[in-house]
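Single chain ahead, written as structure tokens, the form predicted on its own.
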Amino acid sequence: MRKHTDSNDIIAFEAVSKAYGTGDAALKDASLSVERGSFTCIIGPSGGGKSTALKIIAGLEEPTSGTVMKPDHVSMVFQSGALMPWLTAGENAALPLEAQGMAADKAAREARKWLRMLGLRGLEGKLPRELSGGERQRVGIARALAVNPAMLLLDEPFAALDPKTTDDLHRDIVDIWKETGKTIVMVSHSIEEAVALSTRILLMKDHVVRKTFDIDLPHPHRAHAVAFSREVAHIRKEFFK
């Protein structure tokens, strides 16, 4: 497996396949690329390969064949937030820093910085059960960013949240992307969400990338109603083709 070079692509799959012992294939000679600093969304029907592609980027799965170029240091945010229920928000966010050997007091300061950036000032001492779903997801994002990854991976992070919380987090994640310059790759089940957030959309169907769409709209994308609706309609047509 090759690691990323100095090219503008931070991720590149070349003829990547992933098969399981059952004989089922999640990816079949799939090729894709992600530019450094971009916000890329992967969409597609269930079983099309998008989650498997994200897991390979995260290092949670290994391809059966093909070559993968990617950075070593990535962070992933799951749909559930995956917080330790016995740790406070601050302790959850500091956990990976301490695991890397950072002193506890320094880890706490760094975690607190990211929690505040995500609107959680004053909630550092709360346990996950004392937080709303949106707040728990913010803690998960803060924890992922605290270790300063080369790339942030988001696996349908807003799917279980109410519309108002989702809109708030959409704005926050775009602000963080602009402020940090991080590469973000997100799997989404929503075409509208993908168009609203990303600079590029990869449509995965039948275990390969079928189409790539560049979104050339200034943020916030939804503010440009006619152009936004046109993009959504165009991608929806390809999605259901």
Ligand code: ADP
Second form
Amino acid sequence: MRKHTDSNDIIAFEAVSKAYGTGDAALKDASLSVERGSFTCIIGPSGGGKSTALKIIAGLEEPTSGTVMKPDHVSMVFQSGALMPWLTAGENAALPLEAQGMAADKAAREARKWLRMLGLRGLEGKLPRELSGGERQRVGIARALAVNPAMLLLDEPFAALDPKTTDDLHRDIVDIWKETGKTIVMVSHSIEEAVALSTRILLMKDHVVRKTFDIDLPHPHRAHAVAFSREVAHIRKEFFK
Ligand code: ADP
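Since the one above is the form predicted on its own, can you give the form predicted together with the ligand too?
To see the whole picture, the full complex is given below, headed by that same chain.
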């Protein structure tokens, strides 16, 4: 059994439960850990507690019982992008910086830097409705990174995108992970996506982490590796067990 308080862990849950109202618990004595600098994916059948675990990490929900070690300063990217429709891409990305008290011109410069890193040069002045789904999601990621969080949380960020856009974003998120060295925790509904991106996969079932898989495949072009399909098949078996 892995110890959950390794000094290299940035997140550690010990026997964490979360009940909403009088309903069944979303998490039941769940323990998990996330290594600093890792790219961790949480997968599992619907209703297993993935989003609840992510919300607790984000500080959006409090556990009912158990102990949680996590950094305070984290950024979350939602599936929809969650942009303000009346603000431009640049203004959206600068908003959290201004909310932190940064002067508007400095925040705009910093936001522009991250938008460019996400491949959005020249689109800073566009409104969300003038952007594609993939571009909106890129603005969401730029906005999340602009505040220099200790960790980036992604809740099924690519679920609503077409396969080509998803492929491009997969490549870019791995590049960003490597360039920034940030810990990434991502909830995904796709086993293939989790194997393509992450260094570790947590399989959540019945409100606990049922299995942990370490993925040791080279980036990029992982999906072309022979071992890729083997890994996916292995995890799929556990997923549907
Ligand atoms: P997953 O992300 O794996 O689909 P969730 O964490 O969203 O799982 O949900 C786990 C369980 O908790 C589900 O049964 C769900 O209905 C319940 N749940 C999640 N969020 C809430 C909420 N805000 N209020 C009441 N029940 C909730």
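Quick caveat: nothing in here was measured; it's all calculated off a predicted structure. Numbering follows the first chain given and starts at 1. For the two forms, the rigid core is made up of the largest set of C-alpha atoms that agree within 1.5 Å on superposition.
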Open item on the list: Aligned on the rigid core, do the two forms place the Cα of His224 2 Å or more apart, comparing between the two forms?
Closed with: yes
